[in-house]
Amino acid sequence: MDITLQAPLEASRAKRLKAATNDTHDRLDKRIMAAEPFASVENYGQFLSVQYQFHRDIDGLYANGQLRELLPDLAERRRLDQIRQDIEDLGLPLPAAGGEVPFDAGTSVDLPTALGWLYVAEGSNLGAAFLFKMARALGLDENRGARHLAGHPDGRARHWRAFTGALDALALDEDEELRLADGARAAFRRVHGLVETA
C-alpha cells in the first residue's frame, strides 16, 4: 500500500474517525470510571494494568519504519516504560504476557489499522489531563506513579493537533478508511475486555 501526503480534506480525517467510533469510546469510558479507578491507590494500579497490558500490545507500532515514515515523531510517543515506572513506583508486579501481541515489532502491519490502534493511544493522552488531576489526589505526580498521564512539554492539545494534523494529510482510498475505523474500534474493544479482566 502506498500511503502518500495529500491537501488537507474539507471534512477533518480525525473528526471522522471520532465520529464513527464515538459510541464504541463512550462505553469504554463509562466501563472505566465505573471501576472508579482512583478511588484509591489499589484501584489505580490496577488501572495501571490496564494500560500497561494495552501499550504493551502496540509497542512494536513505535518501531515501525513505515510508521514512523508518516509519524515523524512517533518513538517520542511511545509511553510503555513510562506505565513500568508508575506500576514499579507504587511496588506492584508488571502483569504476566497473555497471549499475542498484535504488534509484534518487526512484523509488518496494515498501516490504516494500526494507524486507527495509534489513535487511540494518543487520545487517551490527550483526555489523561483529567486522570492526572484525579492521580495527584491520591499522592501520585509525574515524578512518581503517574509519569503516563503527565502532559507533553509542548502542551497536550498542541501534542494532539501534531498528530491529527498527519492523520488527516494522509492520502487513503475508502477501504483504507474503513481499516482505519475498524482498527480504531478494535483498540477500544482490547482496553475494554482488559478492563473486564482486572
Ligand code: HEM
Given for the second form:
Amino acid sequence: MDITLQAPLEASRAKRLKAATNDTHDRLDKRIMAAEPFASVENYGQFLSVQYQFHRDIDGLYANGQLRELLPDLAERRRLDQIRQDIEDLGLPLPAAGGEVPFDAGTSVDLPTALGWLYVAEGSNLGAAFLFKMARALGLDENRGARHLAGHPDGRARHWRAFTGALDALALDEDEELRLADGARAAFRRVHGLVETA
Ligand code: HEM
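Follow the form predicted on its own with the form predicted together with protoporphyrin IX containing FE (HEM), if you could.
Everything in the complex follows now, all chains and molecules, and the chain you saw is the first one.
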C-alpha cells in the first residue's frame, strides 16, 4: 500500500516557517550549546556578544514605517538596548562596530525578507525560557545580565502568538513567501556565523 504523508497545506505561515528552518535551528542550538554558554559568566559574555551583533544587524527594522504598519507593536519588540545593558552589567566591552549592516535605518528594505529576519529574532525569545533558567543559575536575572532573555509580562507564548498572528494575517504572493523563508534562513546563517567567529 502506498501511503504518502504530506504536511497539511493549511498549516499557518509561522508553522511553515518553523518547518523550513527546523534543521538550521537545530544546528545552531547544538553549536551554541557545544560552546557551553552557561558554564561561566565569561562564556555567557560571548553569547551576549553574538546576540548583540545579531540584534544590531536588524536594529534598523524596528524604526521602519512600513514594517510598523504591518506589526503595530514592533517598536516594543526591539531588544538591542536590553542586550547592551546585559553586557554593561557584566562590565564587558560592547562588540566593535563591524562591517556591513544588512538593514540600515532609512534605506528601503524588502519587506518579506525583513519579516523573515524578525521571525528569527522573535522566535529566539520564545525559545529563551530555557536559556533564562540557565542564566539564573549563574546568578543573572531580568534585572542584571539576563534582561534580554526574560519573558514578556504578557507571557512568552502569548507575546509570540501576537507576532505570529500578525505574520499569518499578511497577504503574500508565492514569491514573497519564498523571500520570507529565505530571510529567516539567512538570519539563522548569520547567527551561526557570529557564533563561529565568537
Ligand atoms: C542554545 C540555544 C537555543 C535553544 C536551546 C533553543 C530552544 C528553542 C526552543 C525549545 C524553542 C521552542 C519553544 C516553544 O515552542 O515553546 C525554540 C524556538 C525558536 N527558536 Fe530557539 N533555541 C536556541 C537558540 C536560538 C537562536 C540563537 C535563535 C535565533 C537567533 C533561535 C530561534 C528560534 C525561533 C525562530 C523559534 C521559533 C520556532 C517556531 O515555533 O516557529 N533559537 N528555540
